[in-house]
Structures are given as structure tokens and as C-alpha cells.
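Starting off, we have a lone chain in the form predicted alone, written out as C-alpha cells.
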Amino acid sequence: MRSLLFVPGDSEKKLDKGFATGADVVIVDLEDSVAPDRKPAAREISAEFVAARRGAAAPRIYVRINDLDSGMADADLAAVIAARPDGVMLPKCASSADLARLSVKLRVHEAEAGLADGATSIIAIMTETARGLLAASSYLQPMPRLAGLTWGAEDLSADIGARQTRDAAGRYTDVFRLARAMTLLAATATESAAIDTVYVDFRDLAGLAAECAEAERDGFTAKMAIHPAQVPVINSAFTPSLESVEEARALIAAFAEAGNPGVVGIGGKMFDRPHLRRAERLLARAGPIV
């Protein structure tokens, strides 16, 4: 997955529009984009939407539930799991222990709905609170159901009392850069997708493209979107180029032809095993795309 588009769960019109944007994942949102008095209606609308779209070739469908301490997560799960979404997004994830808590809840709802155990994947937002960011070291190994980790700046800024998330030059300040870096490292440790956070100025597509380029450079493989216009920019940035795919294939072939040594020489340059691993990861990401 490259692009993950948030769509309010209480709007049939916006859900239909989001499904047609070309996003790899539509995130049906029951949390921030839905007012408290609209939560019950959003659950019903979302469940009907997921059930109607389930089985379509693309995009995948995740549902962002309310956080585990909100008192609303159980009602969210009861409403949507029987509709068989591909996964759920867990906001304000306090640590990997929250993933275990959610997994237990999912197991119960899957059994009640006649679904296979483990049918529902999880993407967790792991930095929306100070507590969550400080627990980044709890993500140490692959976990059942975990498909990806992402981070959030806006909720974290509210939690710590920061007036801005970026400096005068438009760069994230230190605490938010730390959140970004820890998410990338945690995703690597858990062998899950590293998903960059949203770019809130949805009219600034040039700024979005620049931020996508930096994220892809650093190792992120996807980015969340808050507006349909952002999807093509994100997809372009996280789709490996034909040139990079060809280079990766050539490098892998060179190692194979040489008997998989520690180092090979190509065009006067030396490449070692980390280069090989990076090439393999790029091809794995490009597989269904290029």
C-alpha cells in the first residue's frame, strides 16, 4: 500500500467518492471526523458501506475506530467487524500492549461473525500521546495482525501543549521529528509497513510532494491522505520508478550469478549485502505496482 485516504464514516457521498480516488486503502473514519452525536449513525453507515464494497478488487478498507480508552471502541467493533473490513486502525495506541488488547477483542468479534481468527489486520497510530511515543521501544518484533505503524502530530501537539508542530521554515520541530523517526524504527522492528502521517495543507500539493519525497527517501513506504487530491501525488511518490526496479533486478541477478558472495562489483562500484537487502525490499514493494 502507498496511499491511505481518510473518509468520514457518516457520509455516504464522501465514502463513495473516496472509493473512486485510486487510493490503495480507504480508511472509514469513526473517530476524529465524526461528531459525538453522529457516532451511532456513522457506525451504521460505515457497516453498510464496508459490507457493500467488500470483495471489490481495490481499494482495501480499514475502519478507524475510537481509541481503547474512549469507551466507544467496543461499539465500533460490534458494528463493523461483521461487515468484514480488511482491517482496523487504532488511534492513540499507548504501546504494543494495546495491540494485544485489540487483538483479543477482534478474536471475539470474528468468532461471533463466523470469520477466521486473524482475518482482521491492524494499523496503529503510535505517537498521538506522550505516553505512546515513550513506549515506542515496546514494538520489538513482528506481531500477529499488525500490518503497519504510523504517527500523528496534531494529537501529540495537543497532548504536550505545543502551539505549533513546525518551525518558521516549515520543518517539524524536534519532538515531532522524534515521533516520526521512532515510528520508522518500530515499523522496521515489527516488519510492518512504515506509514507517514498526513499533510494537513491539502491545497499545497507541491509541499506534499516534497514531504513524500523525504519520507520515501528515509524508508517510509506509504502516506496517509485527508483529501482525494492528495492521492495521486502520494501514489506517484511511493511507486518505485522503472529505473530503480531495473537497477534492483540487476543487482540481485549479479549476486545470484556470483554465487551470493558478500560483495559484488557492478560498473566499477562495489555493492555489499545491505545493498542486496534494499534491492529485495524495493522489488517486494514494486511487485503489485510496476
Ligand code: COA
Second form
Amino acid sequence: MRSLLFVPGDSEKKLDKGFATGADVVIVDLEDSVAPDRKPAAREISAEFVAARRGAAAPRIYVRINDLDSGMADADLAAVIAARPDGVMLPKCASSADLARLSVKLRVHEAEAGLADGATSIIAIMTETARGLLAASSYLQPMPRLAGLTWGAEDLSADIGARQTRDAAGRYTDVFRLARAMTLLAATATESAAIDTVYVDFRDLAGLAAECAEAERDGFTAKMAIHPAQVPVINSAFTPSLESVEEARALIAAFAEAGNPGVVGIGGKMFDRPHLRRAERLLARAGPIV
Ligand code: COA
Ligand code: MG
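Since the structure above is the form predicted alone, I would like to see how the form predicted in complex with coenzyme A (COA) looks, so please show that one next.
Everything in the complex follows now, all chains and molecules, and the chain you saw is the first one.
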């Protein structure tokens, strides 16, 4: 999972188009990109879309429902779970307790639809409120269903009353950098995918590429997109290069040849267990892609 493309759930045209963009995941959105009076139509259109497209080799399909305190989440789940999306994206997640709340709801809908318990995965947006960000330390171990964690800047800025999310030089200001860092740490602790937030200026592909490169450097393995043009840029940034795959293979082989010690020297440089773990993770990520 490298790219996750948001598509408004009330737009049949965009749903069709989004499915053919090469995105690894299509996120059918029932939340912010759908106006309140369009929610019922969006639920119907989304369920039909998921039912028609499920089982295709790619992309995977997630549905972003409305948050658990919106009063709309139950109707969202009732409309879409029987259509069998691969997963649900939970916005404005207040803490890992919300994941448990959502899991209980999913279990009921799965049972009603004759699906296996646990058939639906979860990706959570964990920094959209101050409360959610402060609860980052509640994500401490792997949780059933949790496939990934991501962060959002726009809703957080509204919550705290920040007028901008970036400074004059275009860098995120402190609170948003904190949100980004906490997401990375929480994803690591829960052994789920660390997914970087959207880049809203969708005509600026050079800016997107630079932000992808920074995210990949820091440990994110995927990024969300809002426009089809962003998908190839993201896919390319998060596909491990052949060179890095070869390096990782050589490192793993060197440890094995040396009898799996704590540390090896290769070409005059020291490599120890953290390097080995990083190499193994890179290969696991490259597996389905390269
Ligand atoms: N998924 C699928 N198709 C999309 C798309 C998306 N996210 N964004 C744009 N397209 C389509 C357009 O419909 C258009 O199709 P057409 O050529 O057949 O008319 C084509 O791609 C080019 O779009 P463009 O004219 O460049 O952009 P736009 O002005 O139509 O749309 C947005 C701009 C921002 C409204 C649109 O990209 C969008 O809806 N993005 C997703 C928003 C979202 O889900 N936000 C919630 C998460 S933050
Ligand atoms: Mg939002």
C-alpha cells in the first residue's frame, strides 16, 4: 500500500475514474467531501460501487465513514459493510478506544451480512482533534483490524484555531509536525502502516514529490492523494528502488553467512541488528511491488 486516493462517495464519475488511476487503495469518502444533504445518496452510490468492484485484483477499497460522534457513522456502516469493502477509514479518531468501539460495530454488521468476524480492516486518522493528538500514547501495541494510521492537518487547525498550517517557507508549524511525528511513532508501535497526509495543492506535483521524499526518508510507507495526477508521483516515491532492494538482500545474506551475529562489517562499514530489521522491512514492502 503506497497510494490511497480519496474519491467523493457521491460522484459516480469520479469513482469510476479513481478506480483506474493505479492507486493501491481507493478511499470512497462519505465524510468531508460530501455535503450533508448528499449523505444518503452518497451511501447508496458508494455501496453500489463497492459491491460492483470488490474482488477486482486492484485497487483495494476503503470507505471513509463519518466520525463516531457525528450521529452518522451507524447509517454509513449499515449501508456499506454488506458490500464488503476491504476496510473502513475512521476520521477524528479520539484514541485507541475508538478503534474498539468501531470494531464492535463492524462485528455486528459483519455478522448480519454473513461475513467473517474481522473481515473489515481499519485505517484511522488520529490527529484531527487536539484530544486525538494528545491520546497518541494510547496506540501502544498491534490491534486487531488496524491496518494503518494517518494524520490530518486541516481539521486539527480548525480545532485549535490556527489560521495556517504552514509557515511562510511552506513548512508545517510545530503542532502539525508533532501530529506527523506522533503518527509515525504510533504506527510503529502498532505495527501498522504509517500513512502521510494529503498534499492539497494538487497542481503542484514538484511540491508533492518533495513532500513524498521527506515522508519516505522519515519512515512513512504511503501517502494519501486527492487527485488522480498525484497517484503516480506517490507510487514512485514509495516504491523501494531496485538498488535499495539489492542492498537489503546483500545485508541479509551477509548476516546469514556470518551465522546471524549481532554485528557484521561490510565494505568497511558496521551493520548491526537495527540495520537488519530495516532491511527485512524494506524487502517485505518491496515484495508485492518489485
Ligand atoms: N478521484 C477521481 N477522479 C478525480 C478526482 C478524484 N479524487 N479528482 C479529480 N478527478 C477527475 C475529475 O473529475 C476530472 O475528470 P474529467 O476529466 O473526466 O472531467 C479529472 O479528474 C481532472 O480533474 P480536475 O479538473 O483537474 O480537478 P477538479 O477541479 O475536477 O477536481 C477536486 C478538484 C479537488 C474537487 C477533486 O480532485 C476531488 O474531488 N478530490 C477529492 C476530494 C476529497 O475526497 N477530499 C476528502 C479528503 S481530504
Ligand atoms: Mg476532514
